[in-house]
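Given next, in structure tokens, is a single chain: the form predicted on its own.
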Amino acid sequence: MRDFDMNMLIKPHLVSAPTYAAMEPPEILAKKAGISENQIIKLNGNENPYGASPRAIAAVKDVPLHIYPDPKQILIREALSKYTKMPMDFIVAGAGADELIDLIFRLFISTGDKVLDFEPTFGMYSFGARLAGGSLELVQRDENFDIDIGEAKKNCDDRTKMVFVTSPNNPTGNIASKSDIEELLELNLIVVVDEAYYEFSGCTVQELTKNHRNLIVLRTMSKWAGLAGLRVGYGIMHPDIARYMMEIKPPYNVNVAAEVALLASLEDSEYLLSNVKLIIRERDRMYNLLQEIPGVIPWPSKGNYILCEFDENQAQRVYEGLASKGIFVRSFGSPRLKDFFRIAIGTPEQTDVLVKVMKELV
């Protein structure tokens, strides 16, 4: 049998495609620190600690998993109008916000165009704009870590079609002003507005779909609902977009155990409200005890999640300790940010044995 070299075959800008860098499972965190699992304190995937709505837990017990889900999403669509106060027009759901941006992209985004993003900025972007065949532009953020407009516009020419802005910023914690939006808007590319912790900052543009066809805004019930083991977020765009994205995504994308979890999760939101304010308390009282810490700077944060700053070349020693600990944060390889970690925010046992180790790092 001659050979067969594959990588003939795959797309060029496939074959040394990046990946995302993701996160390790409980189970090998435990076993790298030595420690059993329920011993770890996972604090890097802004994870909530609360975990889902008792009712949603229920119903995902009594699903009937022999039955194929609504391709066109009447029940999901119709209870996050109703949680939203958008048109159920406006919405599409996907298995997670990933897919919404992986559809994104397949939607817009052909080989050789360009996409902007604030740097630093969730890496999940920059992954799907190179599977796209799309070519990243990272502008940088400035001493705040506020989004550029001015080189935003800079680094706009022919080939650039899309725009993305998290805000609150993961990792950075802070919030994209209104009017910062609404210029970018005036760009006449697509922008698209990360809203993934929402409920921990109560700042949104969604009314902005309204009277922009080219603004699309994303959340997802992983944070504030705690599914995000079951893979289920949406996003809020102006009907024309919708309509493509409906028609595009895979006609079952969002299983049947998401899709009764959310609803459920929907029903009980007033349950998990009340944590989201227990983890903005906690995310409050931590912010204070770092503080305290010489070497620190904990930067403010409306996520569920406060970025870490350290003196220079102490952030990786730091992180090391507390994985030798058990306790594991979250690192990025962003030159920007070698001297950073991002804390998740946990529950106030958590915070009190990471602020002690942290104490015995520094």
Ligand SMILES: Cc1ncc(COP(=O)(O)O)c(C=O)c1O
The other form holds:
Amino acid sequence: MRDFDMNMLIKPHLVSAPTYAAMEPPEILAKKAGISENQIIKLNGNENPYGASPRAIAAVKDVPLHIYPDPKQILIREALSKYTKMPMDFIVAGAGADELIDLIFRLFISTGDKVLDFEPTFGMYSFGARLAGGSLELVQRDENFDIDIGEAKKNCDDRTKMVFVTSPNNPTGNIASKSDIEELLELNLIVVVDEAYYEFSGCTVQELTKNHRNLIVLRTMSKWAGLAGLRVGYGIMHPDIARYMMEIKPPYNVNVAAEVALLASLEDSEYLLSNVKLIIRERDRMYNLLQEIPGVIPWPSKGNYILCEFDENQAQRVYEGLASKGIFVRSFGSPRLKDFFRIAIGTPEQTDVLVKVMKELV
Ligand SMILES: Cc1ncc(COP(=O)(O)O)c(C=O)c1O
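Please move on to the form predicted together with this ligand, as the form predicted on its own is already shown.
So here's everything in the complex, that chain up top.
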């Protein structure tokens, strides 16, 4: 084969696209800490410490792997319709909320279109915007990490097509008010409200999708239902958008194991929601324990995680100290969050170990 420059063939905006800083798997984390995998305390992915529903685990064992899944997602959308109390034609499922974010970019964003992102927030929106060749407009959240509608408006022009709002926000844990979302909807942009942590917050704007065709609400089974490894999430949106999403998605995007696990999880939602209650109770206990450590400021959270603020230039040292003991939390590259890290809510036993080690380190 003749020598050629691969970069000449790659789309120009992807030649140096920054990648998403994804987490390493437990086996690699354990290796780095020099301990066995079952000794690590993994609090960096907002995963569910109680795992999946036993009924979901049993269902996955029996699934015929040689048959393609249903491209129309009929059973999934019926079950989600019952769970969310939204009509079935408002629902589209994806391989995690991440895939839905990707589909939203495919549907709406062409090279040069502007996308507003309230920083700091979940990194997949800026990642998606860059992959799509969109022009990213980072609007800083205010000093309480609330979204600033005035700033958003100032940053809008006729190329602005979409805005992302995470509620509760990851990693800061705060909710966006319904009135702020309504104000954004009036701008006639596509407004994506990411409610990945809905079951922990109890707050949703899903009803607004009935009267606002420009609203997309995202949810996931990764957090409350403990299915992060299977990759299944869904969006709630007016059928005028849902129809397009169903048309452009890869036909078999939700795999058969994820499908049966989702169905079994929704059948077992009482059990899973009782675990959510345990996590919320533990979140409040951990918040109080962290508040007692001098030099640590925990931020109130409606998610299954707490953002912690440290004295200047201490966060990285504490982060590394925890990692050396096999406790993994999430730090961030952005200058605004250099003195912070995020801790997922684990079991009470994990909280106790974490707090003990943090007291030694801070
Ligand atoms: C705000 C937010 N949205 C979406 C996701 C991704 O969810 P999924 O696992 O369904 O792709 C996450 C995962 O951490 C998240 O924090």
